[in-house]
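Just the one chain here, laid out as structure tokens, in the form predicted on its own.
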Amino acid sequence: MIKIAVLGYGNIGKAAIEAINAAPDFELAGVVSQSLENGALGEIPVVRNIDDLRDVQVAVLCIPSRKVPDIAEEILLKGISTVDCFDIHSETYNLFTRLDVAAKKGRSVGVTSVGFDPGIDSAIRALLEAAAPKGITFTNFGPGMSMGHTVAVKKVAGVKDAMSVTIPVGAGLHRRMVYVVLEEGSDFNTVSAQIKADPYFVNDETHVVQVTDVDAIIDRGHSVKIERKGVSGATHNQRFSFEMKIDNPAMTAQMMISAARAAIKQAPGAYTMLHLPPIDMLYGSQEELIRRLV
């Protein structure tokens, strides 16, 4: 049994516990949370620090992306492997190199940027490019709620609650529809400008809309369509299409748990979805998996 801890108890943290409970080879060591009290989750231990849990092999970091670098590095240096769902594309490689140093020093494994995108979409894009090395790939998200963008908006001063919805424009371009409930006394124009200047939104067409209640419009479903048109060898017009419609937190959490299974099979260092052998993420013997899936 793989002893695993969950850091954070938001939408992804709750889904991670469900995925762990459904897996035959994991044992939940406990939840690390700064808001929950011990006993809030019944028999599941709730602690403030991962050091208060025993024999943890892997920690899944169900926390905002901007908290991942420091927390992942700290845990890796303790000799505990980590899996995170960091989703700021422009900062992924720098995080990868930072965690690689920490993981090798701590003799642990850090799997970063696992989940929706980056995550399973990254692996799909890599496979399509392997099938047609020359060409163009378009990743079209939505329509659906973006967890990372929503968390980023909620951190903006003056925002009481929020939801960010991604709308595909086509050819890999997107529109961000951001719905916000403001704190009393907050200025809408100031808040809107801060959101549009955030790295999560600065490269996309972004519209900020003030609402009185996010719960009335929230839907955690998301979707993606990845298309590639390219060349295999000397043969042109090779066309590929991958599409999925998912509950974002549930799928992200499941991918993290599957990556945690793979993490304990790797040498110390950092990894992304491009590095992990798919067979290592699956439960079962090598023979059974090859016979069933190849």
Contents of the next structure:
Number of protein chains: 2
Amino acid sequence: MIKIAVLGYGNIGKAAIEAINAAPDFELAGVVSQSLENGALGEIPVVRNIDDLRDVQVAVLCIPSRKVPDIAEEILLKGISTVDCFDIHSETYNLFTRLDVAAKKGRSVGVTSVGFDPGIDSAIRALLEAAAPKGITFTNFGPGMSMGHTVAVKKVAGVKDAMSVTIPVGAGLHRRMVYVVLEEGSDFNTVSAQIKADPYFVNDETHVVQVTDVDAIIDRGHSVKIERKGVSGATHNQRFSFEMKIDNPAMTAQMMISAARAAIKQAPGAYTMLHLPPIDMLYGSQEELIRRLV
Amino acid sequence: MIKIAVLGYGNIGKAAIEAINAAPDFELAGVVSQSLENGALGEIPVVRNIDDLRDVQVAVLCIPSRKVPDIAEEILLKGISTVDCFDIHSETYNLFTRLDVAAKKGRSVGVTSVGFDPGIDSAIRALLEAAAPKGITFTNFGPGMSMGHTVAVKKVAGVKDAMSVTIPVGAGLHRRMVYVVLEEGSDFNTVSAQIKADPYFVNDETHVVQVTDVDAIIDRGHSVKIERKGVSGATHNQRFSFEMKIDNPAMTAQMMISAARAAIKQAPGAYTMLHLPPIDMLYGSQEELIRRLV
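Previous: the form predicted on its own; requested now: the form predicted together with a further copy of the same chain:
Every component of the complex follows; first up is the chain already shown.
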């Protein structure tokens, strides 16, 4: 049994506990949370610090991306492996090199940027390039709620609550549907103009819609379609597409638990979904997996 | 530069040479063929035995599946890594264990069952199970020509030439469209009944169509759609699909060259597409690949 700790108890943390409970080879050591009281999760220990849990081999970091670098590094240096769902694409490589140093020092394994995208999408994009090295890959997101865009809208003056939905329009371009609840006395046209001028929205076709309740329209389902048309050797017109329609936190958390299984099989260092052999993420004997999946 | 040899000069061997020529990091040492004369490929050396080529690091085996086990083992024992496109699913695990012994003895790497299916499909099936461990995966082939079924039809008495096309009917089931040229004097209904009773066809809806020329309808394009509906943690209704529409030998050969790139980065032993880290199959620095694909 792999002893695992969950850091954070948001949507992804809750789903991680479900994925651990459904896996035959994991034992949940406990949940590290700054807000939950011990006893809040029944028999599952709740602690403030991972040091208060015993013999943890791997920790899944279900915490905001901004907090990942410092916390992952600290845990890796303790000799405990980590899996995170850091999702700021432009900063992944720097985090990877930083965690690589910490993991090698701590003799642990840090798997970073696991989940939806970055995550399974990253591995798919790599496989498609292996099959057809020349060509263009388009990653089309949605329909589904975008966390980053939603947070950006909520910061606009006059907005009480909001949700931003991403709609794919093809070729990796997206339309943004923004649903807002206004604060009393604020002007819809002013708010709408401000949202459309925000760096998150200024390059996309953006529609702002006034609603009275955001909670009633929130749905965690998300979608992606990855398309590649490319060249294998000298042969053009090779076509590939990958599609997912999923509950986003559930799939992200599950992928993190599968990556945690792989983590304990790797040599010390940092890894992404591009680095993990797919077989290491699965439960079962090598013989059974090869016979069933190859 | 990775020094590579190509064994065999059929559709896949020809496509492998094209993929090697298109790759910036490979140097073609030569082609091993029992039928080609030296000089037949211009400046590319043609030899009868791989021992006649110098400093070969990896050999791609573009030869019939039945010949793979003995030849791969022999080459691995020489200390040369191999990549094969062995496609008899039921025998893959035994071959894997056999090549593992030879590769460890020879300090080489044997990557087996690379290509379409087994191949990229195997890696996709594994990733989908990592994302949703419970559920059913359907692999739907076609429309496209099936080599195995075509060979079976050609063995039926009264058949002069044939082609069997696989049509997907959903849920991993297939319809077979068999195009036959009859030998003079043979009876269509007798031939058709014999084909439908053959073990290759007896369980599938099979249609036999008489034609005057098979060559005029042969097309190397093939297709697959892999579908999975499964459970991530405790969350049902997670949906995935992967689709390819490709020139089959070109994609198979390209995947073998990408796997050859990965082969020289692995520790001695046997590997399948389930075992290779996707990043190792791609050309480029780790930094560039992580920044672009993760």
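Residue numbers count along the first chain shown, from 1. Worth saying up front: this structure is predicted, and the values here are computed from it rather than measured. Between two forms, the rigid core is the largest collection of C-alphas that superpose within 1.5 Å.
**Chain position at the hinge linking the two rigid parts, options Leu274, Leu28, Asp198, Ile218, forms compared between the two forms** = Among Leu274, Leu28, Asp198, Ile218, only Ile218 lies at a hinge between the two forms.
Give the rotation angle, in whole degrees, of the smaller rigid part relative to the larger one between the two forms, based on C-alpha superpositions. Relative rotation between the rigid parts: 26 degrees.
* To do: Having superposed the rigid core, state how many Å the Cα of Ala193 shifts between the two forms.
  => With the rigid core fitted, the alpha carbon of Ala193 is displaced 10.0 Å between the two forms.
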